[in-house]
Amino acid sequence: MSLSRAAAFAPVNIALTKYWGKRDHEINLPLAPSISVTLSDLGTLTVVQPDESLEGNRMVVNDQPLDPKGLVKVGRVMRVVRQLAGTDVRAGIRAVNTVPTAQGLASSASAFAALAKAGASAYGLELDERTLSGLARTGSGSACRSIHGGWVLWHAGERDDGADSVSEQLLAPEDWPLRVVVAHIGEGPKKVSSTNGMKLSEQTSPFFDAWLKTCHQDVEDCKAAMINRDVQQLAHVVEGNALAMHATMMATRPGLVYWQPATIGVIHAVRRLREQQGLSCLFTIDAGPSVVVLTEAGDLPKVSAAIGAIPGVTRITQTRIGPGAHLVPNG
């Protein structure tokens, strides 16, 4: 067994087909599959130093302590790396976001994936992309995908150890390379987790049953607007799964309404782009009041333009389909 400090950059991921409800919430197991892309250049880099003085694993995020819950989750996922190298060494953790934490954009997808693969480095573990996704879920369910890049599916499985929850690459980045536009929206972490708010959505609301299976439906549509390589055949698919997820949750008791105005004006400026104008592009909603929106690149300057002047668009990062986690040298 070797031991040594190693850093890996993980990408955030934007479901395409959402995961929103879980059949175990212990180790994230999912009760319908999902499609997403890996974003490039926002994400997560994560060092992860391991350390015989320590008595417990010790994480910084962005030069803050990561809260107890946090230390839960990131032990789940170290506990698993010290079995599968056959030591009780703990380690230091330092990780740096570029991308706002609990707003909606999958930050804890690129938090969990990076720790994964640094982690695994770290104690001289290699190991192939299917068991790194499914190390990665233990931390956060949507991690997971993040491992891959490009348009990627995360398998629901059927095992109650998990060991068929696991992600495959089904498009690279370069096969059908479009682009993003991320409208940040609001500020601060929002009010109820997407945890929290799945045990919710999944105890009260009344459209949950039928949330589950238009997920199975859209899934299959999804792979079929890939295969065509269909912007409108996408969207028809992409944003009625974001909406139909948001009825799930809306219609939660206490409702979870993560929207802001300038969420409704992306959604309606979205639709005014490929209706009227004629202009490729898509819009989708994680849990939270940003809107991510998929465009071809030519339409992309335009498309851009529209959504970044919207009242309450704080700003718009415009970025690619990317490559998954990977190790960075000297990180």
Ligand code: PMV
Contents of the next structure:
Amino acid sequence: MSLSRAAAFAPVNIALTKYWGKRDHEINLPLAPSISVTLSDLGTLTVVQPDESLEGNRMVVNDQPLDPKGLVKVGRVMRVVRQLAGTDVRAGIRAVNTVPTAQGLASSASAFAALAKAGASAYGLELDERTLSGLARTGSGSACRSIHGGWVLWHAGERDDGADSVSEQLLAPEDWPLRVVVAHIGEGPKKVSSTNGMKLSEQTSPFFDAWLKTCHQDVEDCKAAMINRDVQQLAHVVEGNALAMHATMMATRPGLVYWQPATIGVIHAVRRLREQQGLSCLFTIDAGPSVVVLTEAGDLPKVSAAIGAIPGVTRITQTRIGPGAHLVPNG
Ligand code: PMV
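Moving on from the form predicted on its own, kindly provide the form predicted together with the ligand as a structure.
Starting with the chain above, the whole complex follows.
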């Protein structure tokens, strides 16, 4: 066993068909499969330094000590790493996010994918991507998809130990190079975390069973749209899936309303651009007010300009579909 400092960058991913509901809340096993695209540039850089002098893991995120809830999740990932490496040595961990935390932009996905990648390397483990995705999943479910680049499927799996609940790449970034516009909306962290929100929806949303059925079908329809490289077909599935998840959230007691007025503004704008101006674009929304728009490269200038002009959109970020988690040699 060789212990040494390691750094990794992992990008965020945005789900095209969503994960909202777990069969195991401890190790994040989903009730349904989901499909995402990995975004380039936006993500987390994490450095793991094994340190024999530490009694527990230490972690700093954007120069602030990590809160106790976050440390529990980090502890789960690092426990598996130590078990696989056969050591008790704890680590000092430093993470820097290039995406705002807890605004519905999956910062936890990049954080735990980067932790899994850097942690495995720091403890001398050579894990394949499938195993790494399972490791990232134990910190945050959606993190398993950020191990891979491009278009990614997360299998729900059936096993209790989660060994089959891992992700795989369906298309490489260059296979269908759609562009991405993130419309940032709202300030500060969201009020109800995905972890708590999911649990509440499972327990109280009258739409929850219907939502799960939708997920299984939408994954198949999304794959078909991907094979055809058909933006219209993709828009039908992806927008329908996001709206169905938010309907399930809103019907939860008490209702989870993540949207702001500008969220609805972007939804209508994207539909107008597509239906009235013939632009190839579609939207999706995670557990927060911000909206992510996918578009063909040729339509990017017009789509960005229209979205950026909507009142309440504080900022837009343009990005691409990119590679998955990777080590940063001198990070
Ligand atoms: O992995 P978590 O606990 O951050 O949950 C993510 C949930 C959604 O972002 C709303 C959907 C998804 O599939 O990423």
